[in-house]
Every structure is written in structure tokens, then in C-alpha cells.
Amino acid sequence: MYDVIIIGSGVAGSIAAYKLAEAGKKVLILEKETLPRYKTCGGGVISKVSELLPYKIDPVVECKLYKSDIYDHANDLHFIIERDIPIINMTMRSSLDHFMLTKAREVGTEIKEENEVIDINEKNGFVEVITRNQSYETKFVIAADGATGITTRKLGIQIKVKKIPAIEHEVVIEKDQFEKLNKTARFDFGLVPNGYAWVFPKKVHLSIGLLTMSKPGINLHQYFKKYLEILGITKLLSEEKHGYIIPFHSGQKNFSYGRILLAGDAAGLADPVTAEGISYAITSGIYAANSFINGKENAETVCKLYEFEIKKILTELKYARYLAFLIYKSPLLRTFVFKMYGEKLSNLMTDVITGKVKYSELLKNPLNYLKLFKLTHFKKNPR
């Protein structure tokens, strides 16, 4: 009998395992793939993540970026934002995930790969987890198996997570072109309908991606070709194409079901503005572990503690959705705001990314609006 079985070895599952094993709990991670495995992701670890982890991820950071380029194609604007701390640490998700998993193993976590979970059954006082190889018994399950994993299907809650299409290509380009793009994180708005494009430089290649908040039907591959032209990339020496789904929380009320806790992508905790999911995945994994430890294995108490903690994330997501509506769902308003206050907005968003301020603090505090929208402007233009 395990104290906790964690389904999925991504960042949410690995940090939960680390916290639990460090506290002396008997923990098992079940992973269906062979490790390490590739995961489609930009690999950008924002600065505030470093405050969450009990160890440094420097061994798997390929480059630290202190500058970002933000382009608004609707207004033909370009803003350069700089900070004295890294805005984003660039990693490959396969390396980051494997590094965090290794840390969990070092404190006593048992890991079984090539062990796909095919069923989960809650019994009287424990949970039976059935894989293609064998079955296991555990007091609790932390489901960190993604938006389309067995847990959400088993619980029948997958329809409560909005899934956003995205593509990403890992490309190697000519050295002179690479050196023009490898020093900043680049974000392009007004290019993809209701979405954005990005360039994340790695050690020897670029991760170039696009996403849209619109309903399926937009040909992202067509916009990718156009984006390469805008970037001035004329030749790809090598290219790996990947398509994936980003899950967004869309209003479900529960993140705990009996003795099962949802964490990371399984809970749809991606940022609706940036589509970044690593920080909230790690946060939810920590919350899940702490809830089990502090709840003293009482199912009702553990669930109440976890739901209480998750509300902190949901509050930030609620305010983030207000900003996402401005950026993606109101193109005319977004064009106006970027034209008038794009640099100020970009700086405020960078403060969110680096952890200097939260979405709730940004949007609840009237002083932030005064910083963004000069009061004199409204005196002259009351409409």
C-alpha cells in the first residue's frame, strides 16, 4: 500500500513526489512513456518559478534571457523590455522534466516507467490503480497525467477544460540568422487571429510556435510560414514539427474527487494570457503534496485543504481572463490600447512574469490603471 500514487512524471507530478517523499511518505510515480521523453512545450520557465522550487534548475537551463521583444503588427509597434533578473529561463521540457524527476527519486520516490494506467477505482478507504502491467493500492492519487489523461476521462470532467490548439517547431537555422534571434524572447501579436506567435532561443536552435484562442479551423501552419518570412528566416537546416493542446480552466468547481486530486494540465491551470503552464503546474503539485501531509491522510480534510489552496490559483486565473479578453477577444480595443499604452502594458506584464506583481494586484489596484492610462488623457478625452 502506497501513501500516494502519482500518475504522470511531468513537473506537477515530480514536485509533488519530491515534497511527499521528503516528508517520509511512500510515493510511486507511474509513467506510460520511456524516460526521458520529449514533451511539446516552449520550455520557457518564468522567473517566479525559481521561488517555488526547493532546488535550482540551472543544470538544465540552456540560456537566461534578460530581454524580451514584443511586436504589435496591427499598429506596427515594437517594444523592448529589459530586466536585471532573467525574464525567462530557457530549457527543453524533456531535460527539465527528467531533472525534476531525478530530484524526486533522490529523496526516495519510486518510479515505474512504461506503465500506462488504464483504470482507477476508489474503494473503501483506498484507491486501486490498474496499469497494463499490474495493479496497485494507494491511500491517495495525484492525477498529473495531462488534459487528455486517463484520470479526467475516468472522472468524466474533460469537457470542463477548454483546449487551445498550438503548434511548435524546433528549428536549426543558419548561424548569422540564429545570432539575430538568440538573445531575446520574442512575442508577436496581431499576426495570428486571437492569438500570438513566439520565438524562444535555445542553445543551438529556436523553438518557434503559434497558438490561437479561436475555435478550431485556423490554419496555424499557414501562419507559421508567414512568420518565418517576418523573422527573416530563409532556410531551415533541420526542423521538428509538433502540434499540441493547451488546457485552460473553464469553470469546473472541483479539483478533488474523493481520494483523487487533479494537478497541472489535468486541472487545466494554464495562464490564459501567456498560455504558460509550468508555474501553475508546479504550484498545484506543491499544494497537492502539502494538503496530503497537513491533512494527516483524512480524505475529507485533504480535499478541503487542496480546494482552499487551489482557489489562490483560480483567483489569479480569473483576473488573467479579463486581460486575455482584452488581448484576444477584442481586437479593436486591443489595437487601441497597444497603440496608446503598449509599452506600459508590456512592462506591467513583464512584472507579472517575473513575479514582481500578481494579476490580482495588477487589476484590483486602481493605481496600476493610473500608471497605465494617464489621467490627463481621460480629462481631454472623456469618451
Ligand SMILES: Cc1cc2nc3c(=O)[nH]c(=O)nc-3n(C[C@H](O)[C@H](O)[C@H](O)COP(=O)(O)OP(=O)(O)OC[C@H]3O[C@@H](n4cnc5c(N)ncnc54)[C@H](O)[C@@H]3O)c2cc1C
The other form holds:
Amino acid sequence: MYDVIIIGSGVAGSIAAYKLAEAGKKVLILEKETLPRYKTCGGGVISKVSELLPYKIDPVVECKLYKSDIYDHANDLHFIIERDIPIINMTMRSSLDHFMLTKAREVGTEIKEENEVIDINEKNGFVEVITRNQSYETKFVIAADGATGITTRKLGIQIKVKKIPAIEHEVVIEKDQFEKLNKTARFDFGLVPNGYAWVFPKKVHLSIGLLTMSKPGINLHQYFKKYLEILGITKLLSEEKHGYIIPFHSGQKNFSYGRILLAGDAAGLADPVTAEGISYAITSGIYAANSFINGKENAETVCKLYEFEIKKILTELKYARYLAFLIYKSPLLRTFVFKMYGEKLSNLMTDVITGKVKYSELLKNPLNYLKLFKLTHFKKNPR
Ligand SMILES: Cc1cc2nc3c(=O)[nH]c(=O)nc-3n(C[C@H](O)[C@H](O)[C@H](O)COP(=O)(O)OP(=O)(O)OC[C@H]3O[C@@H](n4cnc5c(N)ncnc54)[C@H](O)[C@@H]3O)c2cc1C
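Now the other one: the form predicted in complex with the ligand, given that the block above is the form predicted on its own.
Okay, now the whole complex, with that chain kicking things off.
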């Protein structure tokens, strides 16, 4: 009997396993893919993640970006943000996830790859987890099986999550064109309806992505071609195309079901402004592990502790949704926001990303709204 079985070896699963195994628990990760596996993701790890992890991820960081360029094509705006600490660390998720998994293994986690979980049954005092290969018994399960995992389906939960489409192309381009794009994290608004496009440079290639907050029906691949033109990319030396979904919280209240805790994308915890999901996946993985450790294996206590902790994330996501409304709700509203406050907003978002400030601190206090929307245009000129 395992103490905890974790379904999925993404960042949420790996960090939960690390914390549990480090505390002496008997932990098994079940992963359906062959490892290391590709994950459709920009691989941008925002700098506040370094405060969450018990180890450094430097060995898998392909480049550290101190600069970000934000374009609004609809209004011909360009904001440049620079910091003296890295704003985003660029990784490939295959390497990052494998690195984190290796850390979990080093402290005693057992890992079984090519082991797809196909069913979960809660029994009296334990859970039976069935894979295509065999079945296992465990006291608790952490479901970290991502946005399309099976846990919620098997539990019969209609999880309240808004799933939006996103694509990521891994491209190799000519050296001179690459060198124009590899020093900054670039975000482009006003190209994809209700969304944005980005360029995340890696050591020798670019991860170029697009997403839309609109309902399915928008052909992101069509916008990708247009985006290449905007970027001045004339030739792709190689290209790998990937598409997936990003899940945003949309009113879900419960994240624990008996002896099963949902973490990361399985719980729908991506940021509705930036679509960043790694930091919330890691945070929820840590919360899940701590809840098990501190709950002393009592199912009710473990769930209570987890729900209490997850509320901290939900509070942040609630305030993030306010900002997302201003940016994505309508082109008219975004024009107003970007024209009047684009520079300030870009700086504040960078402060959120670097962990200097939280959404809740930024927006909870009405005085901070005034700070954000300071009517600089109506200020008297200094004499
Ligand atoms: C195009 C795109 C770009 C993105 N860019 C960024 C970015 O730059 N920065 C950022 O912070 N976030 C980004 N995100 C979001 C981020 O990728 C996710 O929020 C994050 O990966 C969630 O991690 P996770 O561990 O919860 O799930 P995942 O990383 O999805 O891991 C889930 C794991 O579970 C496994 N699994 C699934 N089902 C089963 C099963 N039945 N049995 C066993 N194993 C199973 C999967 O194979 C997988 O390994 C992006 C998302 C997309 C789609």
C-alpha cells in the first residue's frame, strides 16, 4: 500500500512527490507517456517560481530574460519592460519536468512511466488505482493529470473550468533573424481576437505561441502565418506544430473528493491574464503534499487543509479575472486600457510575475485601482 499515488509527472505531480518522499512517505508517480515527454507549453517559468522550489532549476534554463516587449498592433503601441532580475526563465518542458522528476526520484519517489491510469475506485479507507498494466492500492491520490486527464471524468465531476485553445510551434530560423528575437520575451496583442501571441526564445530555437480566450472556432494556425510576417521571419528551417488547451478556474469550489486531491491543470488553475500555469501547478502540488503530511492521513482533515490552502490561489485568480476582463473582453475596452494605462499595466504585470506584488494586493484595495488607473492625462504639467 502506497501513502500517496500521484497521477501525472508534470510540474504539479513532481513537486508533490518530492515534498512527500522527502517527508518519508511512500510515493508512486504513474505517468502514461514515455519519459522525458514533450509538453505543449511555452516553457516560460516566471521568476517567482524560484521562491517556491526547494532546488534551483538552472541546469534546464535555456535562457534568462531580463526584458520583455509588449506590442498592441490595433493601436500601434509598444512597451518595453526591463528589470535587473530575470523576468522569465525559458525552459523546454521536457527537460524541466524530467529534471523535477529526477529530484523527486532522488528523495525516494517510485516512478512508473508508460502506465496510463484508466480507472480510480475509492474503497473503504483506501483508493484502488488501475492502469493499463496493473492495479495499485494507496491511502491517497493526487490527481495531477493535466487539463485532459481522466480523474475528474472518473469521479463524475463536471469541473467548472473554462478551457481555451492554444498552439505552440517550435521553430528553427535563420541565425540573423533569431538574434533579433532571442533577447526578449515578446507578447503581441491586437493580432489574435481576444488573445495574444508570444515568442519565447530558447537556446537555438523559438517557441512561438498563440491563444484566444474566445470560444473555439478561431483558426489559430491561420494567425500564426500572419504572426511570422509581423516578426519578420521569412523562412522556417524546421518546425514542430503542437496544440493543446489551457484551463482557467471558472467557479469550481471543491478540489478534494474523499481521498483524492486535484492539483495543477487538473484543477484548472492557470492564470486568466497571462495563461501562466506552472507557478500555480507547483503551488497546488506543494499544498497537496503538505495537506497530506499535516493531515496525518485523516481523509477529512487532509481535504479540509487542502481546501483552505487552495483558497489562497483562488483569491489570486479572482483578482486576475478582473484584469483579464479589461484586457480580453472587447477590443474597445482593451484599446482604452492600453492607450491610457498600457505602460503602467505592463509594469504592474511584470511585478506580479517577478513576485514583487500579488494580484490581490494590487486590486483588493480600491486605492490601488486609483494607482493603476491614475489619470495621468489630466494631471497638471509640473511648472
Ligand atoms: C500552448 C501553451 C503554452 C503555455 N505556456 C506556458 C508558459 O510559458 N508558462 C507557464 O507557466 N504555463 C504555460 N502554459 C500552461 C502550462 O503548460 C500548464 O499550466 C502546466 O503544464 C500544468 O502543469 P501540470 O503538472 O498540472 O500538468 P501537465 O504538465 O499537463 O502534466 C500532466 C501529466 O499527466 C500525464 N497524464 C495525463 N493523463 C494521465 C493518465 N491517465 N495516466 C497517467 N498519466 C497521465 C500527462 O502525460 C502529463 O505528463 C501553457 C499551456 C499551453 C497549452
